[in-house]
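Single chain ahead, by itself, as structure tokens, in the form predicted on its own.
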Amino acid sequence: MNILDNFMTRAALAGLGVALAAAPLGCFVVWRRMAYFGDATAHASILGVALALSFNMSVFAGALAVALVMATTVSVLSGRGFAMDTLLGVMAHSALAFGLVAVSFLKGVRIDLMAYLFGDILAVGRVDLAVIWGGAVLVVALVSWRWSALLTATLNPDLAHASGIDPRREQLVLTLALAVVVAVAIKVVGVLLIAAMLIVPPAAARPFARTPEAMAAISALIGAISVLGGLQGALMFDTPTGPTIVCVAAILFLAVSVGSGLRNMAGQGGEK
């Protein structure tokens, strides 16, 4: 028998591809705190799924045509005098409503309105799975590529721009890595818990990272790990897989910052 006849396999490699595409990417939405902007790009691919099968194309292919735009019309607009937050709030919740309105319209159309808003990871089949890893391995090529470039925008714009670097260009970069994550997400986590697994295994990550690079290793590391876990979790009581992966990924946060928070304290007593 192949291996990937296991629905529980193919549910662990797509789960493993999306947390090592979101590793890289969330720990530039956490240095950034465009966590946000990671939420009203997955909200607004809901909106992209209703498109596409409104038009019989590939949802992926629609979810990542509208979380590019999405992505992009953000990115422009706050450059042009209006409030980051009051933007993406608007507009996350603006596109969200949209799509489930549009959804609505949608005739002789058999669809699972849970399974987009909260992921059906049991269910990824081997072109999903094909999909999935075809964007993990280019989100983490783009990042890859765009590093050093990516660190410096992220760190001193001013710095970058003395370097020859434009950070206008370079959010850009991260504009389409977001929506390639938000694309091959939806299957796993879906669209409403998609910003959980680019911002909790990063901030789990940040106390023991040494480097950025550590950092967004560690991060792939929580990352895989919750998926395991809360696929092993899901079968063991039953629960809903998307959501029980982030609560692993939450537990796991939260575990290390109790840690922490007591380590420093060990520390400060030492010191005393």
Contents of the next structure:
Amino acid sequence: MNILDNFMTRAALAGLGVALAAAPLGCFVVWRRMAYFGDATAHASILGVALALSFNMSVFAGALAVALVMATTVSVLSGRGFAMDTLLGVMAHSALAFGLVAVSFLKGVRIDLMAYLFGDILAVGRVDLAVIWGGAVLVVALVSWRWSALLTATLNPDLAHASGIDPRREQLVLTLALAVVVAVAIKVVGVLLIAAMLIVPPAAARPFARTPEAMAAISALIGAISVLGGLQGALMFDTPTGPTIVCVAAILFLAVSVGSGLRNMAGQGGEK
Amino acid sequence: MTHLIEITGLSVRQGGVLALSDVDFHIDRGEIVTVVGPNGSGKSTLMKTIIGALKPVAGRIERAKGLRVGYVPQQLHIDPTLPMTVARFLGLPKRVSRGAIEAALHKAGLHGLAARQMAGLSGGQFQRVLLARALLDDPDLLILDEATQGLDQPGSAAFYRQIEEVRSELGCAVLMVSHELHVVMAASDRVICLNGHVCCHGTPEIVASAPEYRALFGTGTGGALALYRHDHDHSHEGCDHDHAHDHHDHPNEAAE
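Okay, that one was the form predicted on its own. Can I see the form predicted together with its partner chain too?
Zooming out: every chain and molecule, the one shown earlier first.
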């Protein structure tokens, strides 16, 4: 008898792991306006999935490798003043397209593509769970270690330099963490919805927070509620789990936005 | 070495263009030095090189041992999605005590703002918070890169008076870049006129009358300088030379 024998328990733990890692990182994605960057990295990782399957490697390793390459490329190019919007659009969707084409070449292997596009949290096994929590702990540790430096670099690169912080190194830390989150989140929400797990909880947390730390903590809480609520909802309505989790997060965001909008209209006096 | 910073033969490339070539520069303890120059003359490039954000292609920068630099950036945009109280901002990247925060805010002429959101501050208050942050480390050298951009005339005049006060209180050297020639030059010990290279330098009077300076800025500024220096002997906005206690109200006035 073990609590991990229950697939719902494993699913809930996997989702919580992703929510925990995505929260602080997602805050930086929002603050630094890197939303599309997260999207691009996630979309590219499907190519990694295809490569991993064709070379008989672990899907996690393949996705991580391609996500790393993608994130680093984008990060380097953005420093050189390219038209980022266009470039990201080209790279993200090309990588996704190549990934999908590559998957179609795989004969003999029966792949449920949907599982990678939208996640398959109910099929999370013990090994997956270990990988997800390993990645989550790594990301949380990395981001907490660099937290102050990351925040300073996010505020202003020159301010960071004057404090002896290299903003490019901090950008690299974020890039690495992003690749790890993408790789561990594939199983949970799938490549198409990873960016939502990064962005929606921090966006919903913003009106409650007065400090960056509070925003990260509240994001984690909202992410956790979304995961548990989504799992429950998927069970009740027999809907796909990954999208249901994102739907719950989106509904929370909507409720918070409407609520704080009404309060601002009524209050007027309170500081924002 | 007696100078806080000594720069010799400095050349810096930015965006593929040689923004600074063969610049010699030094600043001593307690001095106020202002860098003036037209847009694109390399003023900010010089500041960024001094704080280490840009690497020179040639030349040397020597810093005094254990030099502590406080830096006030040109403009700081805090994304509206980033919640940030004044106290938390001052504690970046190093956490500091409540007392140190209050003391730094006081030196910058602010009171009771520690719990406020950065986004809710007026332009004048915001710049003073940046100044307070630069003062936290008890710097030997304060670097201000067009720190009064976006402030109105009385606001920036009040800000520069605060800088003078900080200098006389802490004895730190001040290196600043400014467009507001007449205000700044009156408050400076030395002025350096930059246009990719050092055009001319010296006391404000010498620089204002130098032909290189007049070629860049015209003679009108010379008149404004004289006018300001004349004004400076009188009291400002109802507070007289006993500045120390009245200044704290200025940011609020500037905000209106």
